[in-house]
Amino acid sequence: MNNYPIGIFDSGIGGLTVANAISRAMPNEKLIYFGDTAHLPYGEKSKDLIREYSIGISQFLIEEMQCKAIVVACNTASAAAYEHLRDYYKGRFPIINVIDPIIESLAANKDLKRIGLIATNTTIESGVYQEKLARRIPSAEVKSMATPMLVPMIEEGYAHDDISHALIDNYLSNPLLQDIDALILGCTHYPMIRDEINEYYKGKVRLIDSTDILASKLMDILEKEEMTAIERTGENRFMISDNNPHFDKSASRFFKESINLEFRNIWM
């Protein structure tokens, strides 16, 4: 199984930021990415629907694409469906989510007193981050706020312009997010606007996203399970469930290089 691909999925193309980090950290690994653009955005869907979508995509990646591990590269799906997927596969395949590696990273820093969290409605309402942080860092105060307009803004290519500046300033100026030591970027789209968020805080707030942290965690798991690729075999593949021509350009921004998107409607 060592040379089998790693399966990565997200509700859209935001998880390509995670795929890019994994590709840089483990260049021998072949990736198969699936963006469920037919059901975008997950942030406004019910937990039951998200679990249904996540199981369907995981089955496709494991059974048809023969992936050796699954990365849930979506905070919303991680919050709503990770434990269900973990129990469903009962340890037969490594299932990695984007939330736990962030919690582990923050727990290693005992100096944090006030931690902010921005994410989709479903991620915030799930309470997963809040519960895990309260358990691992009980002394820290967690301030959470849903920022639902950021994902469509980023998907449509509005970044580093007047529109993105105005929306980011509107969200981050909320009293909930004042006087924080760190801010969790609780969506895999948000690394695309990390520089703008850092500019708002003038570099005084530690920004935490899952990309490099998750890539390092995945590498540790595959090495421990002796599942790392011996050599690179074949090219990465990138799939979306709803064909949309403008995603090609957007996807290349997320992955940091030119890619070809395949249309695969697994829901038919």
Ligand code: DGL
Second form
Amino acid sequence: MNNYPIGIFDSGIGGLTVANAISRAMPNEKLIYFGDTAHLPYGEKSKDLIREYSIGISQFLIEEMQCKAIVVACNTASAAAYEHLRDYYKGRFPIINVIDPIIESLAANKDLKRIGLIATNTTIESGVYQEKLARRIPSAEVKSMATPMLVPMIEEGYAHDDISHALIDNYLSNPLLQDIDALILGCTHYPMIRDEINEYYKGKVRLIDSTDILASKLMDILEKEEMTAIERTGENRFMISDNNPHFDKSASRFFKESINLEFRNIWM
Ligand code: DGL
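We have the form predicted alone; now please give the form predicted in complex with D-glutamic acid (DGL).
Let's see the whole complex now, leading with the same chain.
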């Protein structure tokens, strides 16, 4: 089983930022990425619906693609479906979400007084980050704000330009997000604009996203379970459930190298 692939999924191409971090940290591992572009965006959908999609994708990755572990590379799906998937696959397949590694990393720093959180509407409304932070860092005040326009902006390729500056400024200048010590980039699309957010705060706010932190958590889990790949057995595969040529260009930008997307509609 060690040489079986790792399954990674997101609502679309945002989770490729996480896939890239995993591929850099564990070059021996073969990755199967699934972007549910047929149902994009998850950030505006109900928890029940996202849970249903997440179950279908996990079944596909485990049963058809023979994945040995699943990474939920989407904050919205992590908030809506992680516990269900974890309980269902308990003792059989490790399921890793993008939220817990962020909470653990923040909890290691007891000096944080005000933590900001930006994410999709569904992630913010789920209250999952807020509850976990309150439990692990009770002394910190959490200021959360939905920033739904950032996903379409990033997908359309706006970055380091007037449009992205205006939108980022507009969101981050909200009184809610003032005087924070750290800001959680609670959506797997946001690492694409991490530099611009850092410029906004002039490097004074600690930014935390789920790329490298998640990769290192996944590595720990696979090592502990003695599941790391012994050798690389083939090329990574990248699949999307709705075929749109528009995604091809963006996907390579997110994964930071040229990749081919396969159309695989598991819903028909
Ligand atoms: N990338 C997803 C996340 O991390 C959000 C994109 C969407 O709304 O589908 O929450």
